[in-house]
Structure formats: structure tokens, C-alpha cells
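Next up: just one chain, as C-alpha cells, the form predicted alone.
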Amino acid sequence: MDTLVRIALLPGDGVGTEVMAEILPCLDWLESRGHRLEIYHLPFGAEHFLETGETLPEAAFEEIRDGFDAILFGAVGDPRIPDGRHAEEILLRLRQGLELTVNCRPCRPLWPGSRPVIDLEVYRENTEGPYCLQGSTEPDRAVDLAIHTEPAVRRLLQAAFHRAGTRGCSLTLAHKANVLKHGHGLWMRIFEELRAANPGIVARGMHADALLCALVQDPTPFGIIAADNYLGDLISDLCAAFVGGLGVAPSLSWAPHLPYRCSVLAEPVHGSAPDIAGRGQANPVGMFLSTALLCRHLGWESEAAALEGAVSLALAEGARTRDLGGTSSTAAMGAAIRAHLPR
């Protein structure tokens, strides 16, 4: 019998909660296929910043740090706090003290008809770069702080070489060490000492600008982009485009050197979208793809195959949210994917 695994959830706000409450079908089908499973629901978010002041407070951290095995999570970010407080003490909170260093962001189209070889994936350092959150605001200028470390950099680069021997595809670094010449100097030097240690796989460097440009224009060549925070989520919000929008992309973030017992989570890309929040019309597509992510993390291959396969199916059959072309509310999108599922 399978080990137990126990999950949190956390929808946040926004379409969070409605993609969320999509994937809930699927954790019973899970179980229906043999897996033990606990889940646990976390109300963190604006409400619950809004009616008691709390974000992520430190004894719920260190429950879901000891005690869980895995982190659903929706998106954060509501209008009614227009600072984002809560959303940056709860998921950068996640993501930095989870020490969930490396972040996997997938683009494989899955429409018919489209075309399979693009199939690039990027790998974005998670907790460092601009997205530290240090800095200061003056009346005459604003200093934003841009941290990186040889431990967090090193991880992100050993998961990323690592992923292209596995599938035998080409490594490409984005950076702006011609500009940027201490931080991403270290990603440069230590991007060199790996490629040495690894003759068998195809890397290079590449100056960021220069990489956006060549993707527009043709990103079949491409198998693993490996980026610092800040170029990594740029890039990967682009290459959502090559598969029908930021709704439809998926996202996993792990901690490859295990510090915790949690460390792995995953996350629809899209955010909390306030303006078609609670009128029915998110793509829960995302959503699947990321719980199918989780599952092939866990090492349920049968399973997260199942789950990508049934996305594609259903776009087979014409289901579209609106951000797709497309008339399905998140109910009938999630309900025409679930239909798809092994039984």
C-alpha cells in the first residue's frame, strides 16, 4: 500500500478558489486509484487577513513545514489590500522558508493540432534575485536589492543540468553578466564549472535580450532555460503564450536538497485575476497541469500522464474557457477534463 501523503490546501483568493475547487475531484480519484491521501484545508488569504489580521502566522508555517508532505496552492492577491502584504508574507513566506529553491515552469502545447516540438521547460531560481524584497524608497530615488547566493544559484543549476542529461535535450543560461557582473557573474562562473563537469550535455549562456528574441522567433531549439527569479519568470510568462495563455501554464517548485518535510509545491501560474474573479470564467487548466506535476514529483507517473492526457482531450473536443476562445465556465472546463479520467 502506498505511503501516506498529506496535502495542504491553499486556495488564497481571487479565481484561486475556483480553479481549486476543480482539482478537489481529482484527489478522490487519486485515492479511488490506490493512494492514501489527507487533506487539509488552510484558509489563509485576504479574507482571513482581512478579518483577523493575520497572513501566515508562525505556528501554521512550521505545521505545514513538519507536517505535511505537499503544498496545493491557487493564488494570492486581492485589491482590497493594495500593498500585496499578505500575498508576499504567505507565498514568498512558502517559497523562502521552504527553501523551495528550484521552480519548474513546463511549455508543452496540448491543443490539437499545435505543435509538439516545442518542448522547453524553465528552471527559475525561486527565492532570490530582486524578488528578496530589500531595498528602500526616497524621495528622490528607490533602490531595489538584487540578492544571490552560491548555495540557492548551485541548486537551481545542478536540477537544471540534471533535467537536460535525463531527457538528453540542450541547456541554455540566461543572464545579463555583461551588465550585471556580480550577481550574475556568479551564475556565469558556476554555470562554468558545471558545464565542465557535464561534457555530455549541449550548454550555453546566452544574454537574456538576445534569448526573448530568439524565442519569439522560433523555440523549438530550446530544452531547458534555466534563469535567476526575476528573468525566469519573464521568460516563462512568455513561453505561456506558445500554449494558449498564462490560464493554461503550471508551475512546480521543490527543495531538491530535502530540508523539510515538505518541499514541494505547486501552483497554477495565472494569479488571482480580481477582474473575473467569482464570475465563473478562470481556465482551470493550469490547476490540472500542476496537480499532474505534483503527482509525477511523487512519483505517480500512471496518474499525472492521466491527467495531462485528459486536458488534451477535452480541448479535443472543443472545451474553452473564454481566455481560450471559448464559451465553458471553470465548472463545465473542469467537469469536460475530470470526464476524461480513468475510471
Ligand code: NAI
Second form
Amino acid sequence: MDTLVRIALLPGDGVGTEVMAEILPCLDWLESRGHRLEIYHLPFGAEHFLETGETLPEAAFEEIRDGFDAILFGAVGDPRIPDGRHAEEILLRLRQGLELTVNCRPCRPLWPGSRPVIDLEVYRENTEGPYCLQGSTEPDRAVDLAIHTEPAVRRLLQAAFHRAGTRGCSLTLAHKANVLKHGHGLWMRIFEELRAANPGIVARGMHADALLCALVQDPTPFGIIAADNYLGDLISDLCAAFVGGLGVAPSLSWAPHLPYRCSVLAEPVHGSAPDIAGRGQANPVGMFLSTALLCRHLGWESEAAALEGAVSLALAEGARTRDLGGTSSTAAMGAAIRAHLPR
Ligand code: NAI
Ligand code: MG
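What about the form predicted in complex with the named molecule, after the form predicted alone?
Let's see the whole complex now, leading with the same chain.
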């Protein structure tokens, strides 16, 4: 038997709760395969905030940080809270407070014959850049600070170089060091240092605007794309479009330097999708594939491969939610995937 893994479930808002519901039976399946899990459902999200005024209380944050091993996250965001305060205080607090610097967003074809044949992963710095929430709104100007620190940039780039080495693929750094001389200048300095230390890896920097154009023209030559928080956010949503859109895109964030017990968070790339929330139309594939990434991170390779395989088989036999041009409900899609999990 494995060691006990304590997982905090945070479904959050909107379709986050709908896609999370489809994953719950998979947690029982993981236990049936000999993995020891303890699952806790946490209520934090818009509904809880509107009822209690609480976003993510400090005591709950500390309990997650010190008492859990991993987080499965849905999405946060609610039109009733237009400034997104609760989302910041929940999701950004977890990413920043747990120092989940590395956010990996893979982008691969999901069923046989899908085109283009693309196999890339975006490595996005997950805690800094312009998402550090520092700035000001004045009568005639507005300021958003972008903070880039050497330890976080180095951790992200080391992880990206390591992954490119393991996969035997190229690494492209997206940057705008031609104008963002300070912040992206720091990125370039550390990138060049790691490039010199890893002569076996084909690594180059590209201006992010030119990179976006090259990606749209042909994404197939790219292996790993590393980027800061802001560019990585944009590039990864673009890449999701190559393989079916936001409903199928997974992500995993982790803290390679292990500052706390809880050092990994799996979540689909998409948000709470208020335009379709509550209608049973959300695609749960991104959530399934994020759970697969978490399994792989925990060393459960056969379960990770089984989850990914089940998604491919369900899609190959024609199961499709509306975003993929079909009519399956969220629950039907989840069931179609789970039907392919080995017993
Ligand atoms: P979004 O990702 O929620 O939706 C963008 C488009 O993708 C919408 O048309 C939506 O219907 C579609 N979509 C998203 N997930 C889908 C799924 N599982 N299946 C099928 N279609 C799906 O992004 P948007 O609209 O920009 O933001 C909505 C809210 O979500 C905002 O409050 C935003 O701040 C929040 N958000 C939260 C994120 C998170 O929790 N990680 C990430 C991105 C946005
Ligand atoms: Mg995004």
C-alpha cells in the first residue's frame, strides 16, 4: 500500500463545481487500485463568500499548506463579484502562498487522427509578473507593477530545461526583453546562463509577438515554451485552441523547492464559464486530464496513463460535449470517460 495522500478538493464556482463532480468517482477508483487517499471538500468560492464574507480564511490556508499533500481545484469567478476579489484571495493566494512557481500546461492531440500533430507544453511562471496584485488607480493614470524575482524565474526555467532534456525536445522562451528591459532582462540573463549549462538542449528566446504568429502558422515544431505569468497565460489559452479549446486543456502547478507539505495543485486551464454554468454543458476533459497530471506527479503512472487513455477512447467513440460540436452533457461525458477506466 502507498503512503496516505491527503487531497483538498476546491470545486469553486460555476462549471468548476460541475467538472469536479465528474472526478469524484475517479477518486474511489484510485482507492480501488490500492492508493490511500483522504479527501476533504472545501467550500470556498463565491457562494460561501456571499453568505459569510469569507474568501479563504488564514486558518484554512494554513491547514491546506501544512496538513494536505495536494489540491484538486475547479475554477473561481462569479459575475455577482465583478472585482473578482474572492477569486484573487482564494486561487492567487494558494498559488503565491504555496509558492507554486511552475505551471505546466500540456497541449497534445486527444484522439487518434486529430490534427495538427502537436506535442507541446507551456511552462508558465505562476506567482509573479503583473499578477502580483500591486499597483494603483489614480485619477489620470493607472499602474500595475510586474515583479520578477531571481529565485522564481530560475525555478521555472530550471524546470523547463529539465523537462526539455527529459523529453528530448526544444525549449523556446517567450519574452519581450526588447521593451521590458528590467523584468524580461532578468529572464534573459538566467535563460542564457542555463542555456550555457545545458549545451545538449536546443533553446532559443523569441519575442512573444513573433512567437504567437509562428504558433498560429505552425505549432508542430515547438516542444517546451517557457514564459512569465502573463505571457504564459495568453500563450497557453492560444495553444488550447489547437487541440479542442479551453474545455480540454489541463494544468498542474507545483513548488519544485518543496517549501511546504502541500506542493501541488491540479486544475483545468478554463475559468468558471458563467455563460454556460448550471446547464450541464461543461466539458470535464480538462479536469480529467489535470487529475491525470496529478497522478503522474504522485508517481502513479499507470493510473495517469489510464485516465488519459480513457479520455482518448471516449472521444474516439464519439462522445462530445457542445464545445466539441456534440450534444453530450457534462455527466454523460464524464460517464463515457469513466467507462474506459480499467477495473
Ligand atoms: P472561461 O475559461 O471561464 O470561459 C471562456 C470560454 O470558454 C467561455 O465561452 C466558456 O463557455 C468556455 N469554456 C470554459 N470552460 C469550459 C468547459 N469546461 N467546457 C466548455 N466550454 C468551456 O474564461 P472567462 O469567460 O474569461 O472567465 C470567466 C470567469 O472565470 C471570470 O470570473 C474569470 O476571472 C474566471 N477565471 C478563472 C480561472 C481559474 O479559476 N483558474 C481561469 C480563467 C478565468
Ligand atoms: Mg487563462
